[in-house]
Amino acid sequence: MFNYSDKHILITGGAKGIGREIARQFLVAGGQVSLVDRDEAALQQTVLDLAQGDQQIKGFVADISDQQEVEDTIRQVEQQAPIDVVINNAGICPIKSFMEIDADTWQQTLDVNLSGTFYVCQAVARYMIPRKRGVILNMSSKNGLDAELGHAHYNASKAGVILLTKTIAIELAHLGIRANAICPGYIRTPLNYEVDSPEFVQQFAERYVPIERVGKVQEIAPIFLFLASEGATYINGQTFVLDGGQLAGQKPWPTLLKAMYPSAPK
């Protein structure tokens, strides 16, 4: 469906979870992929796992919260091939109640999720601007639009990503560069497999998600391929929510649904 055989895609936080699946799908579409991640072991394993046949993939170890490290890494990535698409997927989500968030946790979350996204966007844009082309896709979250308890620091960082993306979109559009934000809801990744029990996940989906299940990484990656494609050239400065309907409105109670749709199959 998509052909990225002449495109170079940079993905941060690409060693695991959604980032890894985005990389896999761009590779299937023929793209040249560069991954940036601070977890060297996981990054090397992902490169080995995804490098099949003629598929072009390289890994670069970097901490995106370090601006100089970002600039040095982007320079190395550009030496491979001009970056056509950058996907800022790297992020952290430590869970703490509002009153328990210490200064270090607050700052670290903003440093990675918001400042890191800014550093990468700015560093890549310096190369895209002279070429007058490029696509920037930033990973925000449902939490950037709707608060969740225990996530004040994360919520704030992801809300910042949305406004950062909109600002980039209006400032760089005349230079041929588009920027959009993607906001997933609860997606099953290796990280939350470690944190959340199957019982919690099922209860969460039944309580909050209208389609009554959480998302899969395979369901998030395709929107990145679309937004980076020639079919999306008039889409700029937008925010896309993929959450199974969670933000559409309050999920109705089962008894109410049953009363309204008595003949519906179970």
Ligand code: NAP
Given for the second form:
Amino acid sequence: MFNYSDKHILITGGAKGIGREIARQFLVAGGQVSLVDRDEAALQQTVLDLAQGDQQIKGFVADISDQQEVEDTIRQVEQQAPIDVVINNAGICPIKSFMEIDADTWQQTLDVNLSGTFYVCQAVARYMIPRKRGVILNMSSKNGLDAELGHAHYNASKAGVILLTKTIAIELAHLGIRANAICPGYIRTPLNYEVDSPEFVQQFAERYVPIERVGKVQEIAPIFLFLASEGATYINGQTFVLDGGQLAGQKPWPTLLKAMYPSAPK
Ligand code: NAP
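Output block for the form predicted together with this ligand, input the form predicted on its own:
Let us now look at the entire complex, which starts with that chain.
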């Protein structure tokens, strides 16, 4: 469906979860993919797994919350080929009640999710601007638009990503660069495997998600391929929510839903 055969895509946090699947789908579409991740072992494994055939993929170990590391890494990635698309996907989500959030947790979350995204956007834009072309796609979250308990630091960081993205969109559009933000709901990935049991996930979906299940990485990656494509050249500064309907409105009370759809198939 998409053809990325002449494009170089940089994905941060690409060693696992959603980033890994985005990488896989861009590779299938013929793209050259560079992954940046701090988890060296997972990064090596992902590059090995996805490099089957003649896929062009390379891993770079870096911590995006370190601005100097970001500058050095982006220089190396650019030496492979000019970056056409950057996907700021790396993020962390330590869960703590508002009253338990210590200064370190607050700072780390903001450093990775918001400052790290800013560092990468700026470093890549420096190369994109003289070429007058480029696409920036920033991973926010449903939590960037709507508060979730236990996530004050995460919610604040992801809300920041949305406004950062919109500002880039209005400032750099005249230089041929588009920027958009993507806001997934609950997606099953290594970020939450260890924290949430399957029973919890099932109950969560039944309680909050109109589609009544959580999302899969395969359902998030395609929007990145679309937004970076020639079909999306007039889409700029927008925020896309992929959450099974969670933010559309209150999930109907099952008793009322059943009363209105008594013969609905189970
Ligand atoms: P994941 O499975 O934990 O993968 C994220 C990858 O990014 C990991 O390899 C992680 O390494 C890496 N990373 C974290 N901090 C980094 C840093 N400072 N520098 C470089 N790499 C770093 O996460 P995911 O669930 O796929 O989430 C990906 C993105 O989507 C995140 O921004 C997340 O906030 C967002 N998101 C996720 C969900 C969801 O339900 N999963 C929903 C909405 C939004 P470590 O393992 O060492 O941390």
